[in-house]
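The chain below stands alone and is given in structure tokens; this is the form predicted on its own.
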Amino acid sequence: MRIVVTGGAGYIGSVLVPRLLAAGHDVRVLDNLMYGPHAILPLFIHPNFSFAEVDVTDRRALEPHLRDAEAVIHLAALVGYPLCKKLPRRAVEVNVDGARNVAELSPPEARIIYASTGSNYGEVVGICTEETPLNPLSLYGETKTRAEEIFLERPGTVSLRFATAFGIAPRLRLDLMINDFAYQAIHNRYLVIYEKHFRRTFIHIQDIAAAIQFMIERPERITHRVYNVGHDSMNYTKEQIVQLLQQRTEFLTHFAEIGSDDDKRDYEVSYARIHETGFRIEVDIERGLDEVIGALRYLRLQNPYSNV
């Protein structure tokens, strides 16, 4: 299959790319190498792989890498509150108008798979399913919602809405609840967590890749638009993930009673839809904690303005 995976340099991109390649797919990576080419640089080798340098909100640059695909999966976007906050215009402009050059000029019988997330919901009383009302309580859930409705207007479009990633990949991300959490506690030995109750289901980076290789190559299992992607194993709230940590690494932390944390995300999620589909996690949060711990020991990150 002809697929095009728009930010397939990113932290998703840099795992799922592979993965379909090993699959027999013919892969055309469009990145705008935001993060610089070093994740995808080993797969130039792969013969059924080509780049291109494309930003997607450049139209006439987009089109003619879409004309042929038969799947394109949409996973460019400036990821995150923090970001999203620090370019507000600059998310609009890749996040939302992005989105809609993608959608409209992938060919009419493309299947899209569009990478949406969990975000969304915002803060919610109760469990959220595919038709809870969606409430994003940040610039980046604002515009990745309105990404998610301008894909749903188009036929053969499926969003999956992830729950909050984490786990080691060739882009890797710190910025990640877990990953940041992890590599905290092995350099600086020390937390501080604010609104410990707070509560979020998480994924592992190869199960988010599993997933979408899943609905590519099984689309006869697809019987709905939206999916919400985890596992009802996976949640926990930030005070659980800081117990587990400390299970296999030793620092301080403390839970500040005053303050907040800007990101207000608390929320709990049904994943019974996607579990109809038969696609199943294959990572849990023991599996995913140790791989972390393991290798954010050997990620030595040098201030450059320190002797030492």
Ligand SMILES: NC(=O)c1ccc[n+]([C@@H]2O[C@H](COP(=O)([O-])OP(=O)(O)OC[C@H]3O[C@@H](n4cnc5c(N)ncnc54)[C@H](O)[C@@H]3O)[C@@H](O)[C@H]2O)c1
Given for the second form:
Amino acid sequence: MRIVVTGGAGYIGSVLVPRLLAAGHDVRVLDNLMYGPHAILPLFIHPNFSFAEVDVTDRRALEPHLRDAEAVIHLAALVGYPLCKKLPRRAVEVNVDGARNVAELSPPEARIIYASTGSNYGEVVGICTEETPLNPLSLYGETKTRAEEIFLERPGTVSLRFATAFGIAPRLRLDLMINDFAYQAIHNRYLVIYEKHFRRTFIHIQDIAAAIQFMIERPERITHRVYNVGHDSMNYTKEQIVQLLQQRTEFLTHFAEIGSDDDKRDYEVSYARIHETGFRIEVDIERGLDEVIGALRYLRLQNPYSNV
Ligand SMILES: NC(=O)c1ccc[n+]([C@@H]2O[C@H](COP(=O)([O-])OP(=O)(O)OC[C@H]3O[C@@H](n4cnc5c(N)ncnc54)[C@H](O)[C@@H]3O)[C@@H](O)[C@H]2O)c1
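Please give the corresponding structure for the form predicted together with this ligand, as opposed to the form predicted on its own shown earlier.
Then the entire complex follows, led off by the chain already shown.
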């Protein structure tokens, strides 16, 4: 299948695209390379891979690259609440207007997968299903929710509300909660945790890629427009994650009673709907944490102000 992946040079894209190529698809990545090209450079050897440096806010540049797509996976975005807070105008331009461009310029018969997020649920009492009203707490969540509405107006679109990703990828992200905690635990040997009882829901990056691939390859299993993507066994409080990390590496933890986390997400999600499609995650929390702790100890970021 001819698949276009916007934002394909990012964290999710850098795991997803090699997987789609290995499965025999033709993949074209469209990305403005805001984090550089390194994650996709090894893909240029592949005969079924192509790339265009395109900004999704630029309709004219985007149009010819979408024209013959059979499927479009829309990942391009300014991701996370701190970045959107720092660049609010650009966040709306990219996450909302860029999404509208992709929705409007994709061929009508093309299947679209939109990378939505469980962040859209915000702070919820009880367990979120796909029917729970969205209550985004940040500009990031608001832009992702608006883009989801735009995509859902278009037939043939499936919106995947991912849990928070973790795990190792060619373009790594250390701002994600588990990756961040693990990096700090290994290299600073110290973690300060606010609001330790906050509940979050996680998914390994390989399983995000697998879920997107499943949605592309198994349309006969898809009976809904929106799916929470994750697994019921992957809902944890921050404190539980810290305890699991402590079983793998030695560090001190201070659970702060004073102060708060800027990230107010506190929610538990039901994954019954995606379970019905037959999709299953492969990486549980134990295996995922083993990977992250095993790998991140070799990532040494230079601190220019350190005396050692
Ligand atoms: N990682 C997660 O936990 C998670 C969870 C839920 C949803 N998502 C969604 O998945 C998508 C991908 O997230 P990620 O973690 O890979 O983030 P990322 O920041 O690593 O990747 C985003 C990619 O989009 C590209 N991009 C940004 N602005 C662009 C523009 N204007 N034009 C073209 N390309 C542009 C960037 O260069 C980057 O390669 C996002 O839409 C995000 O909201 C991610």
